[in-house]
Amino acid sequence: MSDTNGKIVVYSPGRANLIGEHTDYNDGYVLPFAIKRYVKIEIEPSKAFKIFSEQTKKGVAFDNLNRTNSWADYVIGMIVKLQERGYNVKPFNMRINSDLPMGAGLSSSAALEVGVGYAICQMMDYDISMEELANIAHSCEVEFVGVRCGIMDQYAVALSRENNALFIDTMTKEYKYVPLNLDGARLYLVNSGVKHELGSSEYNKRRKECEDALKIMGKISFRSVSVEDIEKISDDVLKRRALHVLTENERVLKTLSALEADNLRLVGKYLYESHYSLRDNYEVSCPEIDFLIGEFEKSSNIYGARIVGAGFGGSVIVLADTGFERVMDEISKKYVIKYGIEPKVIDVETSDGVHRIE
């Protein structure tokens, strides 16, 4: 175990997803990467469980491991899930800080879960694999917090490697690193400044709709679904949900090929196509995001863009050349006039997954 007087400091990154949205809970393909925005966690042994958030300036002390329906559940849930796997967790003081914007679709919850789990294992001197850590964090989110997400976020936070995207087959949990050779182009995240309240309830609803579509088609997994199968669905909403999953999986594989060929224009084309499908087939976009995408399409400096994350607001991922900042200044002015909000541009730098700072 760590020296009693010595704090352990862990940095757990947020993640962006280049392409493969709402496919991870449908046995699909995804292509995320970690970003250099972090949840910072300091942990040291203590006589009682105490956690403090620099963001809320609030502390929580607890002696039972019941749900609180607050941000503390991400910490409590990780303790519960580690102990279920046979990892004893002794009391600790934990301080949490972050420069990862909440509600921006950058997976702050997975960053917190994975970071908390990693910090605890470092404090307890447990040799845990990153795959197991990611799976424990996923079970925390699904079973303890109650959001029925796929494994993408936790895998990306735990396993990412700088200058690479992480191609994950969420059905087999196999993954490989894909170099991001952007040749002078850059990735940006534009935080729309809006987060519509129906996000989490609609997220679970979309998952249920996908399950219902599979039942109608008589399939167990979308991996065995064809366009002909989807044509059998008479319900228009369920048909469009299934169509998004099928075509998005195809776009991920096409994007892999385009990256390997260094064809960034083609990568950009697939990003726009992904957005149209998320807007029309999956219906998780919103007017503010659609306005930004429409403006981006007018500029030759921008290769492609799409909504990223669960949807209903949040951020847009943009692949653009060096003229992006100038173009974005003009778009921001129009956006402020139309919506009264200033969009925030986040420069994206790729990061390693969760790690300890000595």
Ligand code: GLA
Second form
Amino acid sequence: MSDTNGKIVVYSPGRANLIGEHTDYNDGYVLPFAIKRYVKIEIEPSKAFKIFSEQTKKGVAFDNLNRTNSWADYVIGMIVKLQERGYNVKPFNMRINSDLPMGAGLSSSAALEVGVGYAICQMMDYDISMEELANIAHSCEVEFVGVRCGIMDQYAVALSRENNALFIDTMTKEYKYVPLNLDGARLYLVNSGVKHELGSSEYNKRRKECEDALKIMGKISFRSVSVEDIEKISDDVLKRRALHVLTENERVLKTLSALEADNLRLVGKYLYESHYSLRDNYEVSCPEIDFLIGEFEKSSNIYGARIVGAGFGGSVIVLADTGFERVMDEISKKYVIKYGIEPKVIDVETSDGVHRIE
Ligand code: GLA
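Now show me the form predicted in complex with ligand GLA; what you just gave was the form predicted alone.
Zooming out: every chain and molecule, the one shown earlier first.
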């Protein structure tokens, strides 16, 4: 994707998440990072609001800021939310392009929201902090689009730094950068080709289940929940949801220590454990992805892997040595025979968060 004729051009990355899944709306920890796959946004002032998607070759013009129940809502929602915070937005002409697959668990929606917000602020000359931008994009997703997500994606897209993961305590919104020294190993993303369309309704349902579990335990935050508290829940589903949250938070902290000690085999073990918990306790995996994980477990080239993002399809993050591609060729053949879909591998390169190209 190249730049063009003097317009403001913004690149907004997708994100992966090393570990810490479904913890960000439960006051927990996450460890995401941005990847070198982008939503590209070109913007220039205009007499009326016009947006154009290079991918679908479809344009939308609008003169009010009502919801449309289409992808345009990510743009309209950002205008509404910026204005609510006192940032006036003048009409613009916007072109959007992307090499970030949608529905692949790599946060194309947060990339779009944060990118649109950043592009508008650049056009209007607003000096907005990345934290505020991320929070506005989050309110767009929750209040305008209607998915009750946590803050991980918008923070990762806005604040990431190349070669680092972003450790976020989602209770305090404090964050720090964690160098990703993988020393010979690599991270890969494998897109299962299963689109996580069930995503938003099941996602909101998981969130409600966590709230119900907290009520039963008489707690206001998962941060003060112990295994003994969880034992008191008689409903099996709610008990398993709570167990996932508690153990996943522990795994994030253990992964941080393992990364600091350069113990990548141990990091891999936590990735597998995270997957089992997402599969069995949180029930957000799917047969295709469980098949991939089952195959990965058989190879000593692969240290660990797990489903990434909201789940119900999407991608798998894999920590492996460079023998991975050969192993994956064989697994792909079996996957194609079994499911009739070709899994797509992205060799992960970490990226800076949203930025402007001069
Ligand atoms: C989606 C949401 C995030 C987070 C993940 C699951 O990507 O947008 O806030 O909850 O699912 O970890």
